[in-house]
Amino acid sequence: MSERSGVIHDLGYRRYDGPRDGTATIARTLYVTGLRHTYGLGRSGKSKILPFILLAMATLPAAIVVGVVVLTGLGSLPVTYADYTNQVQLVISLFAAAQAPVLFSRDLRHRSIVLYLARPLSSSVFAVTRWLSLTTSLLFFMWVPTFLLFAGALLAGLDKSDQLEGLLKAVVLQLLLAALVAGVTGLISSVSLRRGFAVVGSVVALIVVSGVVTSVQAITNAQDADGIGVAAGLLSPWSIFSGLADAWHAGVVTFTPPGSAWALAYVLVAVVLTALCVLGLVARFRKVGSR
């Protein structure tokens, strides 16, 4: 039998010798894509329904407040900026619980994570970028009604310095809250690959635990045991937010307001918990990416 020989055909392909984007460009693209996906942009039509319904539910009361203030000429807003965020915490929590799995569960469930973690993108960059996307989407969710209230206050001719002070306090508190909520829901979603389990876990962490903490604080306040109530406030992102808002005189009243030392502890716990959640995300994606 004669030996078969192979033939090489020149199809005219040329090697790419232009500029190559690095990790920063990939992370930036991933961040923007993640931010868009939390609101269903670039996805199917039904993916946009829930986030925009929740956003409308969070914004509509602010629009009504603005209309009342402008039309009736009230001398002040009936609710502070930080307190408004606290009042719509259920809607914000539902948004975080529903959209965190979009960023953290789906890629793990479908094993598309191995494509993301191909060089030069590392698992740590992926985890932090996803967390930043969810944090930013939560901030946008909170800032839309907040700045609507601020615009309405200026339109009604309310004192600019007072409104700006209240706005700045609310923005700082919202930054801390968004980072913590994104970390908690992101970590839960990265462990619970099924969307339903991830949503339930996040609802328990944000809504159920917050309700339990509020009940404990109300009971301890009635029993003159405020120290226990203040300590219990460290167990929930929302009780940390409301406690700091009360301590900072941002217009939120709690059953057991923390003193200056406790307020510092609230800040430290929020920062440490956020950092631990992000480190947990990094460890989770590093483990999955190494398989």
Partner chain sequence: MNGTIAKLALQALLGRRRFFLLLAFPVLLIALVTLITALTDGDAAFDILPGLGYPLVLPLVAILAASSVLGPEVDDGSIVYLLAKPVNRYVVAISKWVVALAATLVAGSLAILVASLITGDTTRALGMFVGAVVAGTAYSALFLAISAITRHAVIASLMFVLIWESLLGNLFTGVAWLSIGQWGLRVGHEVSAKLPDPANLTWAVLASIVVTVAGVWFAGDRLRSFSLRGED
Second form
Amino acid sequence: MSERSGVIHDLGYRRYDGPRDGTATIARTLYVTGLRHTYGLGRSGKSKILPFILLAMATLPAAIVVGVVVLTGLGSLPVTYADYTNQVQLVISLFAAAQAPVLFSRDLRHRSIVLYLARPLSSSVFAVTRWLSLTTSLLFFMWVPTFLLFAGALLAGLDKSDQLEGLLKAVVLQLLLAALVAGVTGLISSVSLRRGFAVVGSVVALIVVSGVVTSVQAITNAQDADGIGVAAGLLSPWSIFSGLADAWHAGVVTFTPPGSAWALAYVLVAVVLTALCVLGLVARFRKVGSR
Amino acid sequence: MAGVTGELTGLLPTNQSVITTAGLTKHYGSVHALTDLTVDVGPGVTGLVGANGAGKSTLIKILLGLLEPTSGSASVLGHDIEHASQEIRRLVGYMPEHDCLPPDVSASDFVVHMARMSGLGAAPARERAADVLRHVGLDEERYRPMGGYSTGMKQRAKLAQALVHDPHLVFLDEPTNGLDPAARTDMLRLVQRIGSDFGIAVLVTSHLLGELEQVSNHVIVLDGGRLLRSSATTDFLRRTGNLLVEVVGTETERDRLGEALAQRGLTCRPRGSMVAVDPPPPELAEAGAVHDVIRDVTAELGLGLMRLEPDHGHLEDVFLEGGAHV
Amino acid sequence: MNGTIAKLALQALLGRRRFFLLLAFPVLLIALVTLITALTDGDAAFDILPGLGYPLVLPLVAILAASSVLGPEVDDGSIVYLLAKPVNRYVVAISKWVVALAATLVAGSLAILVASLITGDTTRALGMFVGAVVAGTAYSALFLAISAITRHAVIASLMFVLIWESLLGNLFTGVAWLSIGQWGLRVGHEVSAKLPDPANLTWAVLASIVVTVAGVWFAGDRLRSFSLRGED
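For comparison with the form predicted alone, produce the structure of the form predicted in complex with the partner chain.
What follows is the whole complex; the chain from before opens it.
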């Protein structure tokens, strides 16, 4: 006899006449849930291991730097805020590559997206909210070490206005970077539904392309063909980040920094690319939802 | 809301239309999923019948705003699908035909999450989720990840998420798919309860004609994207006045019986393993006369009489008749 | 070594988008090196190989190949059908490994050979090739084993390559003794002195062999105990 444990109890069906949230509140709930999922909160214990290990790896060097500065009384931080983020880019890229599938591949792979889209949230709001969750998640990932460094700098009595200026520049750059990386990895994860291949795809987009661009920039710099290197910098989120950081004197040194006109192009390309990725996400969700 | 019939302790007056479509069409290039569909669905349980590919799921997706129609219009619960789609999605629940449950979440967590996605607050979501899961019959299983569920449990979980936000109308797409006979009966009974006791309007699809006969008040039949028929179930199932006779043996025995009955003045024809006897001529029209004739004939021929019952209509007949009567 | 299983694994590898991704690596690597050699000179282009091709592209190809021959079957549970056949577990593992190895050697090691040859200096190219063959073999076995353990094989393998071998390897020289990439380079050093000389040759050769054999054996062993749950 099957399903006999599922006896239907006749205790009467109750109506729900209570308040119902509007779209904005529902989106906010989705946003918070997504953000928590990227750190494994609200899911199984095993899914917390990787994000927290990566976060620890990204933060530990900052803690060491703070320790060194405070104890030896250095006059300035050995690494600026923007440069620190640049140095740990490998870990940040891994985090984005590993956690984007949690938000973007799962619902498409198991087709539970249909259940979401049959509810008041539209596919556009859903996709944008998910993208915001990942962006915030990445920002948090970058800010833990950044603000740790800042606290350490204040503790060591370094010049406040200097540190604040460096911090502000870094924060603006990190906002731009987080939005772009979230868009790129999100789109890749929504297209390649098996988590493993989405990760490889994101790694290629973030790490391999970055490496290639850096090599090209080194070579063009050595060959006095800087223009090509600057143009090549448009091809990778990290090279956009470090290029802009160099142009804005945020403490990062690149082979071929962009001039002010190029810097503007960098910003525009980043924004446009992010927008295109988000639009792609909306289209993907809508398409799979209607199947 | 007023308007209570004997059965429906519901939200809607009995004469209010729940779903109305007018010339709804959906073409994918040369594939015509729906053509010029005009129906009216009232409260209670409405069955949507058709072979696979007849357009049932397409219709539901269009009503939910997941697909855009090529032409035509429709309204659900008084809201137009083109302009007020979001309002519709606040008021309806959807149980898709395909697999749509993430395997690493428990039914309890998932249904709570879906309740919140429909606008319920955290506490009401938990309460209603627990309630609804009890109603659909998921007990301790609800705390296990859904990846390990049997088909029956998965269907129940899907149904739970469709009901948790107290919708006015639910779309159930093939709810008995993949269920064994006992679970199928359970599910059908549950669907009936949703329509009658819970007071929620139901649009349930199936390609199994027999099920819908049992469960729905009204049946809409689709064939190749077109409306074949739309009427109350009782219309379909009315007694036709014929009698069905079945005897032990093969077609030979059946044919012997048929010929013998014909010689007695009864018009009859074979139907499957049985003989269908048309309503008798005036001479034999008294109550019981035809039955006596049949009994006597069978005894004379030495055949074992297995079945003698009044014939009633079947949904299958609609397909066999073809054509569109509305 | 079971021919049917190997053929099926090959079909899984060559099917659909995965194949293009696998092909993209060697094509792009060779294209990049060609472009830079044309624009500047061979030596500048060669730097791409120890900087990017060897430590990053080769292991990525190995990860992709190993997870393609084993991953999807584990993921959707169809591995049970294979395990229900009267074929020795280890034969299954070897058959799959052979396909992953072939893909790694062709798309990874061979690509590195071609790219190095384009930069001139045949001896250096051969040295690089030998190193890539040794490392590719060990990588494919290791990643196959990881694919048999966890559903998150790709990310775990990536962490090994990127964090352990690349990041930490650049910081601490001791890591060279436990880095497959360094073993390959050490063996390649025998062919061309232009390659670095990180560890002991005997150690490098032995360690590579041990990892390869142990990896395939472990994959076979793990195939025995597969529990299919819906967990993440």
